[in-house]
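The form predicted alone is given below as one chain in structure tokens.
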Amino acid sequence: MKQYKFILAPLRGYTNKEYRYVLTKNFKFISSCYMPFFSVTDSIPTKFSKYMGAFTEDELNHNITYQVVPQIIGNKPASVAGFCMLLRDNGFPVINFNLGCPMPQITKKTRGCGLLPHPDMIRSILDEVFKIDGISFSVKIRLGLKSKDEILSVIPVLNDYPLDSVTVHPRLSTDRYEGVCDIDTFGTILPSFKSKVIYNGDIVDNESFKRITSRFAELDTFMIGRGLLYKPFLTEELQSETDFSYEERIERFQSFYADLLEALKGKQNYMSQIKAYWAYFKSLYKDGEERYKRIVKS
């Protein structure tokens, strides 16, 4: 059986330090967790202490079974490079750059997907980043802001740098998370990348996973976001090529959920966080909608 690597995608408001801790404690085959992005603007960050709260103690002490990967979003070359050095100097040399966030409040500021129509700006950022020694730098990207032709101008820029990997989510920014991933375009551009390519998007079960692996046998690493919110045990099902029974799913989930409640206990936004998770968790139960309604009303 082929061994795959699975990466937890960064989802703001969901894949926080508590979720990463509980997910990797309860389930296997998660090799890396990408953190929700740190935003950098004009100023160059100089104090790591203000960011430490986003990490678990074990992540800060590197006492973990997975690799934690901080993600940066921004469009100022000096600021992005400065934050890379800050992360490196504090023990986090493996860093990801966000070219994939589709939210309008981000893209209208020419950040995330908003950078995709501007390959020269991307080049300026990478020029500064790759002056830094001792870091491993990767990129997470979509097909474009408004047109999938935009990535055709970005790929040659990315190919000029020794990126650790490029994670591709084959949607446009304007798609957000609606519709289906554009697998045909992904297949067309896949051979064009010089760096390792990681696939991201719509992997929610064995059937959807096999659609990708059967078509792109050369891929061995996959990033999963919402799929691991719907089914926290999903990586175990994918690696074993087996669907757990309903009873086993519920048993595994309940153990995970008890740990998650304990980890979140005492947080200021405890109940709103639980309600947000249950928008996904409800799909596990046959009476999930009723459970969700009761929780929302609690």
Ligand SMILES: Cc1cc2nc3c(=O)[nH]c(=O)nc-3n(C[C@H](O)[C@H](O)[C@H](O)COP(=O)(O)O)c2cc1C
Contents of the next structure:
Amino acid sequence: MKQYKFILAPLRGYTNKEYRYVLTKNFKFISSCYMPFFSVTDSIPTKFSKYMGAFTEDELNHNITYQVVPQIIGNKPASVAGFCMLLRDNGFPVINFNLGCPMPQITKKTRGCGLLPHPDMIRSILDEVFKIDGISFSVKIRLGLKSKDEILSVIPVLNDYPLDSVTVHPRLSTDRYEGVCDIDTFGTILPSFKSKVIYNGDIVDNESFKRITSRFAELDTFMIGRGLLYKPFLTEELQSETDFSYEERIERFQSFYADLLEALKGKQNYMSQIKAYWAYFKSLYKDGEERYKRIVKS
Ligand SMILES: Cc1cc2nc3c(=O)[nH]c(=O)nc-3n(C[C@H](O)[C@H](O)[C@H](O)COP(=O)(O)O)c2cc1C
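Would you generate the structure of this protein in the form predicted together with this ligand, following the form predicted alone above?
Zooming out: every chain and molecule, the one shown earlier first.
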């Protein structure tokens, strides 16, 4: 059986430190967790203490079984590079750059996916970043802001730098997270990347995973976001190529959930956080809608 590498996708508001701690404690086969983005604007970040709260104690002490990858969103070369140095100097040299966030309040400021129509800006950021020693830098990208032709002008820029990897989520910004991923375009552009490509998008069960692995046998690393919210044990099902029974799923979920509640205890937004998770967790239960309604009501 092929050994796959699974990466927890950054999901702002969900894959926070408590979730990462509990997920990796309960389930196997998660090799890396990308953190939800840190935003940098004009000023160059100088104080790591400002960002420490986003990491688990174990992540700060490097006492973890997975690689934690901070993600940066921004468009100012000096600030992005400055933040990379700050992260490196505090023990986090493996860093990802966000070229995929589709939220209009981000893209209209030429950040995230908003950078894709501007390969020249991407180049100036990469120029600064790759002057820094001792970091491993990757990007996470969509096909484009408005048109999938945009990525065709971005790939040659990315190919000019020794990126650790490029994670591709094959949708446009305008698709947000709706509709099907554009696997055909993904297949067309895949051979053009010089660096390792990681696939991301709509892997939610063995069937959807097989659709990708059977078509792209050369891939070995997959980033999963919502699939791991629906089914926190998903990596174990995928690696074993088995669907757990309903009873086993519930049993595994319940021990994970008990740990999650414990980890979230005392957080200011405890109830709203649990409610947000249940929008996903409900799909596990036959009476999920009922359970969800009760949670929302409480
Ligand atoms: C609520 C939410 C928050 C997200 N936050 C981030 C983020 O901070 N950084 C990022 O690169 N992508 C973010 N994404 C995109 C995911 O990382 C991922 O690319 C997307 O959900 C598609 O993968 P999936 O189908 O496995 O969920 C977010 C997506 C959602 C739904």
